[in-house]
Every structure is written in C-alpha cells, then in structure tokens.
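Given next, in structure tokens, is a single chain: the form predicted alone.
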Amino acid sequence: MDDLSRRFDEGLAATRAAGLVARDYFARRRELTVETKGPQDFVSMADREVEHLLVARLRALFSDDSVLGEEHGRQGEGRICWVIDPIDGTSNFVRGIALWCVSVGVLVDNVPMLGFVYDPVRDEMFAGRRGAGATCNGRPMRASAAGVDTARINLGFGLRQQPERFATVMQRLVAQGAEFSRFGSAAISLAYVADGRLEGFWENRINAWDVCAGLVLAVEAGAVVEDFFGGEGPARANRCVAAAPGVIAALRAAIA
C-alpha cells in the first residue's frame, strides 16, 4: 500500500470517528458554551474538541505530516498537510440546523490530493482521491449535467465581504434563469456539487479549511474548479469557484 492509500484509509476512519463525536455534541448542543470570534462567527467546545481529537489521531499516525486546523492553526512543517475544519457550519450547528459536517483534506506540496466530508446526521461520507474519483458512501459521484436555466448555485457570504457584491452576483445568476441558495457550509456545498445535487458554489473570500476537502470531491466528480491554492499553500484566504460544466460559464459571468 502506498503512503497516500494509507492516508486515505486512515483519514476516512478518523473523519468518521470525529463526526460521531460531533454528532453527540450536536444532540447536547444546549449544554455547550458558545463564543464568538467576530460578528456571526461562532465557536464552541465541540469545534475545539473535535479538532483536538483529529489532530492527535492523525499526528500519532503520521508524525512527519503537518496539520492546519481552523481552531488551533498550523502544527509542523511537513510537505503533506492535513487541513481540518472540525465543524464546518458552526452557525447552523449551534442553532440546531442539520447542515454541518466534518471536513478533512490533504495537501501534498500544496496540491489537494485527498478529501473527506462527513455529514454524521445523515450518515453520508463523501470521499475522494485525486485521480481515483469521488464517492458518497461508496457510490461514485458525478457532477450535474444541467444547464443554467435549471441550475441551483450555492452562494457563500461572510460579513467581512461586501454585501453589494454578493447581491450583484445573485441578481446576475437569477437574470440567467438560475436558482440560488445559501447553506452556511462550504464543504457540504462542494460535496453536493460533486454529487450533482447543486450545480455550483461560489464564495468571494474563504479559508482553506472550509474548502480543501470539498475541492477534491468536486474535481474528481467532473466539476470545473478554480485553482484555490495556486501553489502558495493553505495559509491565505482566496476565492472559491466550482461548478458543473454546463454552468461554469454562467457563474464566471456573474462573478466577473
């Protein structure tokens, strides 16, 4: 078994185990102390504990690898980097809205190679390996074949972005006949693009831990994806664009 295959197997198991812990916290969410890191930017003990469990497990298995987590930053300097969002969609999580997931991606020399997005409420594991396809609970995924006039595109937004730009993109998509939504979880959105449930996802400025895993899924399922990392690594925020082949031109026109 090559090193990447071993990381795929161990990453899959670790992500699932972390998701079950997160699901238990979700069931007991009214007991959690919720803090804010900024306007509409929530964090709870569940986020920190799930990330701690993932980091401890993965670093015990792969001590030479580095880890980048949303809550605790980067640890190590290895060329293989695990990029972790312990609960993507925390705002939904703390409100009791079941649109959140555990997201774990793997970069090798700043190229996304493995991705795991686990929705423990629905028990859906989205997993992909660069060059080997992407699956949902073992079933192969393919991006949608829809055109823009039957498309639904998920739009991401944060308060550090310009609301006018978000509104302009939304208006341009609607003018082309598309529908839009906003889930509050980029990782779930990208997994749904990979599985043909959505035709696209865009957010103008987002962090690597939100999208690393989902980008692997989308690429491997046949979606068109912009190069988020550009060889520069996971430290910087960037624009994220992913769409089904029949919709990418319309999405690019809307965000131009």
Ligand code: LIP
Given for the second form:
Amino acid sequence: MDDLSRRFDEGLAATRAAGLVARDYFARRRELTVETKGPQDFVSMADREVEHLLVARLRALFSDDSVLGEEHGRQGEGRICWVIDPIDGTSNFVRGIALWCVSVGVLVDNVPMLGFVYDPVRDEMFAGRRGAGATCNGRPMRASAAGVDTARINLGFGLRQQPERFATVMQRLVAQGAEFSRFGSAAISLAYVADGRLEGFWENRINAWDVCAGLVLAVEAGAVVEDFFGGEGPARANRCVAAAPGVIAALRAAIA
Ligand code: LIP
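Switch from the form predicted alone, shown above, to the form predicted in complex with this ligand and output its structure.
Shown next: the complete complex, the earlier chain at its head.
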C-alpha cells in the first residue's frame, strides 16, 4: 500500500470518528459555552476537543507529517500536511442549524491530494483522492452539467470581505440568470458542488482549513477550480472559486 493510500484510509476513519464526537456535542449544544474569537467568529469546546482528537490520532499514526488546524495552528514541519477544520460551519453549529461538517485535507508540497468532508447529521462522507475520483458514501460524484440559467451558486461571506464587493458579485450573478445561496460552511458547499447539488462556490478571503478538503472533491468530480495554494502554502487567506464547467464563465464574470 502506498503512503497516500494508507493516509486515505486512516484519514477517512479519523474524520468519521471525529464527526461522531462532534455530533454528540451538537446534540448537547445548549450546555456548551460559546465564545467569540472576533465579530461573528464563534468557538466552543466542541471545536477545540474535536481538533485535539484528530491531531492526536493523526500525529500518532504519521509522526513525520505536519498539521494545520483552525483552533491550534501549525504543528510540525513535514511536507505532508493535514489541514483540519474540526467544525466547518461553527456559526450554524452553535445555533442548532444542522449544516456543518468535519473537514480534513492533506497537502503534499502544498498540493491538495486527499479530502474528507463528513456531515455526521446526515451521515454523508464525501471523500476524494487526487487522480482517483471523489465519492459520497462510496457513490462516485460528478459536478453538475447545468448552465447558468438553472444554476445555484453558493456565496461565502466573512467579515474579512468588503460588503460592497459581495453585493456586486451577487447582483452580477442574478443579472446573468443564476440563483444564489449562502450556507455558512465552505466545506459543505464544495462537497455539494462536487456532487452536482450546487453549481458553484465563491468566497473572497477564506482560510485553507475551510477549503482544502473540499477543493479535492470538486476537482475530482470535474468542477473547475482555481489554484488556492499556489506557491505560498496554506498560511494565507485566499480566494476560493469552484464551479461546474457550464457556469465557471458566469462566475468569473461576476467576481472579475
Ligand atoms: C467559516 C466558513 C464559512 C465562511 C467563513 C468561515 P468556520 O468557517 O466555512 O462558510 O464563510 O468565512 O471561515 O469558522 O465555521 O470553520
């Protein structure tokens, strides 16, 4: 078994186990103390504990690998890096809205190679490996074949973004005939683009842990994806663009 195959199997198992722990916290969310890291930026013990469990498990298995997590930052220097968002969609999670997931990606020399997005409420495991396809609970995924006039594109908005710019993109999409929505979970958005449930996703300044896994899924399902990591690695917030082939031109025109 090659190195990435082992990481695929272990990463999938670890993401599922983490999701089940997160789901238990979700069921008891009224007992959680919710803190804010900044305006509209929530965190609770659930995020910290799930990340801690994932990091401990993955580092015990792959001690030479590095890890980058939303809550605890970077550990290690290895060229294989596990990029972890313990709960993507924390704002939904703490409000009791069942639209969040555990997201775990693997970068090799800053190229996203593996991705796992697990929605434990719906028991949907989205998994992908670069060059080998992407699946939802084992079923191969394919990006949508729709054109812009039947497209729905998810837009991400964080406070790092200028509201005027966000509004302009929304207006331009609607003017081209597309529908838009906002989920509050970039990882679920990208998994849904991969599975043809949505035609696109855009967010202007977003962190690597929100999108690393989902980008692998989208690429492998045949969506058009912009290079997020470039030569710079996962340290910097960047723009995330992913869309079905028939919609990418309209999305690019809207965000130009
Ligand atoms: C959040 C996202 C959301 C995005 C925010 C934020 P968190 O991640 O995935 O969709 O708009 O910028 O980063 O904080 O829930 O992991």
